[in-house]
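For reference, the chain that follows is the form predicted alone, supplied as structure tokens.
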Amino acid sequence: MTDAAAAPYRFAPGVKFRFDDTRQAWIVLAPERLFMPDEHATEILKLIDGARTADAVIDDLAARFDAPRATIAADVLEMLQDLIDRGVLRR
């Protein structure tokens, strides 16, 4: 397990994920910005809750996705680090 996978996660302070009635779509919403994550983004911050680390998210997707933890894994941890830069996230 490295450091990044049992951090827990949660959103930064003044972003906000929501599903938009107007646009009937998931949207992140930060100072300034406005983020439309796909679908395979949206299930993993759906997962974000302040406490779960990333090793848990990952683990609930391959449960649910009935895929490889390995694939999922280097997935999840690349969009987490991607939003991590962007500020939206943090450990």
Given for the second form:
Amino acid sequence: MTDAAAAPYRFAPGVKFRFDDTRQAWIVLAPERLFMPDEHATEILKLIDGARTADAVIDDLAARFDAPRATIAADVLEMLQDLIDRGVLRR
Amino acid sequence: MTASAAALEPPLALLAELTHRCPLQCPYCSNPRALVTRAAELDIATWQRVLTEAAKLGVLQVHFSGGEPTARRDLLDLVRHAAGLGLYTNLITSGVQLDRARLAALADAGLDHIQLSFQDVDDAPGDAIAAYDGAQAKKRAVAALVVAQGLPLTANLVVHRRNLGRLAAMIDMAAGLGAARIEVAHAQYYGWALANRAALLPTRAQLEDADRVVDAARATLKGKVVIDYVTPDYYARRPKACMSGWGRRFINITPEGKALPCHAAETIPGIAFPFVTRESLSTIWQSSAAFARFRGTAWMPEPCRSCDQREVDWGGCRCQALALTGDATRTDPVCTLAPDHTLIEAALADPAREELTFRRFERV
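Given the form predicted alone, state the structure of the form predicted in complex with the partner chain.
Below: every chain and molecule of the assembly, starting with the one above.
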């Protein structure tokens, strides 16, 4: 049995996440869709590299933003699931 | 709110209609009734300049469309040019002229995504509505090649009165072919589709069934396939935010180089649409009278002008207002608050028709 929590996240095929100089904003480009993620989603998306798991993403954010891990874990997991449901991320 | 130049945001996307040539003859084609001939098409140097100007202007995505964009032999060079500029490149195609080698070359040129249209799930009605023998089988084969090539695939399922009963099977087919995104698109009633409206417009019962089919498929395919659903606005209470508002997000370039705020805008009389052969894209976006004509809310009549939805739906669709009322400045008749809404009610009450007018070049 694979441990779901240990599966890393990656961008779904056809999805690009890049900084747009014109708008000075991070943008998710996807098949016939694009959107500007809010600042929380942007910080999460910057950590998606095909290797980091949810735990690794949470650890990184907890350390950098000096926040209690438990406080942000639920938010991050919810946002990762939302990004999967919207076709932005895969695991 | 006025559409002052200072507040003007850059466009998000460019729809490049490379050609109106197409081997298919779908009677709901979004091209205008008056099609541009091959001799009048822009050359590659002009297209490359337009793409460069688009990227500079802030465009993020370019959709290569048509007609059938693969009918242009220089498509590969255009994709490579756009990808080199950092544009997200999308090919909107019927697929029937694609093969393994061309797909590999397109992927190598930097193509990001392919949208492949399907007219049905069964071969006979699919081929019949496209007026192209073998279209449906070719599309299935091309979908498999696209996926094998590693290119992300959207299956665009065009639906209407005649095939809505097979929507669930169409979605199953698209998911089975490996599409990561499915667009269920009800035909929109402009141009060719408007001429064929009585043969294509679904009944309310059909639409409600389709809504349930899409909901069920979204639940089943959640996390695996994204399903976008374009509804027929004739059954809506409020109009669609056509193109996300006139001159707000999109630029459409016709095969002969006319810049339009939407692909049907040429039907509107009294507007001199600018040509990319004469002006830069930034001048067209920022300064042309055509793009300013219905931008924002200042142009709006009542009931739009004082409506709390005016910056949600932007008054609906100008081309639809024109097509149905003869006046592009009126409120989109789809809105139940529109003075012309009875036109929609009358259309829904029209008796169904069987015969179709197929998309063809019409000699005048």
